[in-house]
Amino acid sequence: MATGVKAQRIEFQEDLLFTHRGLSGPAVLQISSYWQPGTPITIDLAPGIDLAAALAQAKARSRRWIANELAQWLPARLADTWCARQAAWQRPINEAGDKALAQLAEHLQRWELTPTGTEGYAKAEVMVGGVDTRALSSQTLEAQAQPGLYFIGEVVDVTGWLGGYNFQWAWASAAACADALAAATQ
């Protein structure tokens, strides 16, 4: 599934995940590095696929329910739940009008959404902040207002998408860090 930040145009295309309390998954953790609070997402649950010419092929050769239809290409809950939501879309597709699979092809593809906060520190998976890498030696990882004091791996402000980005980054820092130390020492 894809989303994105609107103001940004940042995408990530990544699965996205439905739980009792909200959106989850690799989409969801990716796309919260960036978001900010009242700023409202685009999510696309069929990315890749040109939704309305599918639903407007199906409409000329299915007489199956549009839920079923939007089953090929969603999880049968979600393309059920979705399809609840008005009328025009609960029938057969062949007795669909243009205009309401259009419609839904839009609302699928470009589902608009104002998050209204996170689960929070105890729960959080991603995180932002930490030490200025402004402030620090870009070399070495000493702090240029205090030497012999250095800052490596997540303590830093840089953060990784998911993938293990920001294991690299603790690893590289602390290799540069142990150098740095090492040839200070010598």
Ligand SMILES: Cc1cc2nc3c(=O)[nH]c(=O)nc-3n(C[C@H](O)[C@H](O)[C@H](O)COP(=O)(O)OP(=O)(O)OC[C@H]3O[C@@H](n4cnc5c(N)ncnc54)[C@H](O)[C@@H]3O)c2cc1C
Given for the second form:
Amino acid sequence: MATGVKAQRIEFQEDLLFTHRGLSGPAVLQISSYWQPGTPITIDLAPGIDLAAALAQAKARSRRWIANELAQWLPARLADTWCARQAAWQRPINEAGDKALAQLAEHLQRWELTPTGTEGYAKAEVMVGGVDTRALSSQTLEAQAQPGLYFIGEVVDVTGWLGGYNFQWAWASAAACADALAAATQ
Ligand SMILES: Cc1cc2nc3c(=O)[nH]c(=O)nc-3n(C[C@H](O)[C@H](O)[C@H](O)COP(=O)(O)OP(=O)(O)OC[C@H]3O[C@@H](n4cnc5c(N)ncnc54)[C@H](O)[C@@H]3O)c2cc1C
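Now show me the form predicted in complex with this ligand; what you just gave was the form predicted on its own.
Time for the whole complex; same chain goes first.
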């Protein structure tokens, strides 16, 4: 699944998870670092596929239900649930209108939604924001304005994508700070 925040054109192609509380999974965790409350995100549920063309081709050769055709590219239960949203999508594909199929493709590949919120800090894997890096020494992480005061890891305004970058930052900044402290006490 591909998610994107429109204004900044930030995009990720990752897995998407439908949970009983809402959307989750890597795609949503990634885009959440950029999302601002009240703004929409756009989800392509079939990235890399020209779904409009694929459905038009299926219409010419198949009598299967639209949801069954869609299940080639989407999880079957998602295809079923999506097609249940409109009567025009609940029929054999050879009986579907061209406009209805084009609209179905557009909905699935440009699904725009405005999240009502997030699970907050309690469930967050990483926080955006924190102590401004410009206020710190890049060599030692010591505060420019307060000698002897150091900030490392999560509390600093450094946010990584999924993939271990936040651990890397926590460990690397800790090592740099520890080296500086050791040198200062020699
Ligand atoms: C569920 C989850 C999954 C994650 N998965 C990944 C991942 O796969 N890859 C990745 O790169 N990052 C991941 N992260 C992010 C990563 O864990 C953090 O970025 C990283 O641990 C930050 O390290 P830190 O040492 O700065 O802070 P922390 O690990 O939060 O350590 C701070 C420590 O300070 C202690 N503390 C707090 N207040 C006080 C106090 N007043 N006195 C004494 N001690 C105190 C806390 O108990 C804690 O032990 C994940 C985070 C979560 C929550």
